[in-house]
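What follows is one chain in structure tokens, specifically the form predicted on its own.
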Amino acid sequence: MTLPYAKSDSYKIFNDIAGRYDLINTVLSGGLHRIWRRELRRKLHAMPDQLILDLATGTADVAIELTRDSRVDKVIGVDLSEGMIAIGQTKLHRLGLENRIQLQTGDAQKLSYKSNRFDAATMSFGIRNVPDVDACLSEIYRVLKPNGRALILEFALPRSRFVRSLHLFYLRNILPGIGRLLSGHGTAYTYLNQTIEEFPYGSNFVGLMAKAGFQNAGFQSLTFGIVNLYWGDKV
């Protein structure tokens, strides 16, 4: 099965569904996305006043979660979707976080920032949609300071055959219909299972991080293995 869009154009779909994205995210994950974001935040290095780059920031939920941590001074969120950024800006204004979070449009494969700038870089459920994963990881490594940490959340397939079969049934047969109903978009969630099934996860993704130069790379399975939290350090 072939995707009905090029990955380089996936941000256009997010433009189309931006206004409903947060609701869809909550419904389809059963609210678990909040737990996953907290786990990511807890993996930050124990250093004060961190400047963090949040890639595929979307409507800024991860950036907002990061600012709840006393170790974080400021977050710069980057996304190709102007529609998602606009929703995020509205949130920041409502929460009074405009001085701590700055949102910008940009490509995670070609970052405009100088090398060795950020204390940490995060990316949640976005790297799966990047056309060149190696380029993205290399850019993350480049913009991190020495001792900086990359933290990446991404969907995976559970190791347990029973749990995997249940999860695949949900992805293939239930999720697309709910996503279509909530988003009003014909294909936005139809091929989600394909992108998950084809993307390297677990030790395979850790290998890609090591290839990009990250040390101490590893991962933690969350929620029976449907999501993995990856980390790697620039030494």
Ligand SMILES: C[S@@+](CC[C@H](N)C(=O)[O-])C[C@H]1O[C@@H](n2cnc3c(N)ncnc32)[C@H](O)[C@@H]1O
Contents of the next structure:
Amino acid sequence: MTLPYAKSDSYKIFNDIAGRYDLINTVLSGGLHRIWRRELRRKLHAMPDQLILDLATGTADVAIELTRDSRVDKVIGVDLSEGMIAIGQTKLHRLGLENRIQLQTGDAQKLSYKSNRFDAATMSFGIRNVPDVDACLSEIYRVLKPNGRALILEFALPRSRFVRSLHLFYLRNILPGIGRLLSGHGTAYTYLNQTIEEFPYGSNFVGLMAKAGFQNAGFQSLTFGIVNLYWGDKV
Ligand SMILES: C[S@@+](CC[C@H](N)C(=O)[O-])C[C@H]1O[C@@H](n2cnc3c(N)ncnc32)[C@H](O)[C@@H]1O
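The structure above corresponds to the form predicted on its own; please provide the structure of the form predicted in complex with the ligand.
To see the whole picture, the full complex is given below, headed by that same chain.
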């Protein structure tokens, strides 16, 4: 089934809902998004003074989480949605993190950074929204330094048939209604289940990472497999 909007326009939807995004995220994930981000942070390489690129940074929650690790020096967060970045910027100001996190507008498929610049690149619930996943993974690979690591969080479907059918019921029948109610937006959460169900996950996504050049690519299932954390290294 085709989406009623082009994926290249998905950032405009995030502009519309930016002010409510964090609240909706907390409600729809039951607060689990905090655990998922913490798991991502724990998979960073143990190197001092890291410069990290957080793609599709949204309201900067991953960037903020990364700065909890003292081995992280600075984070650059990039997103196409100026509305999401504006909310993120107010959070950085409130938390006094403006000297460690810089937010910029940009497209994850076509990065303006020079090659071999970052120690790690992260992307949380963003890659499902970009039209050209291969281009995005190639760009992540390009801007990483040798030994740099990519860490990607994305929705998946549980392996257990029972859990999977419960989760699909939630995604198809419950989540869109709550999302519509909280966001006041007709499209933002109505098609979330469709984008999740159609997106490659597990070993299929690991295959895409390997195709982009990543070594040691792998993944870990989180929360019964509703989310996967992927990693891969540039050697
Ligand atoms: C579901 S939000 C995730 C935000 C944040 N990473 C988090 O975990 O809460 C997806 C984000 O991807 C951004 N986005 C969509 N397409 C993009 C692209 N091509 N390049 C950069 N950001 C993009 C949207 O604007 C939105 O902020």
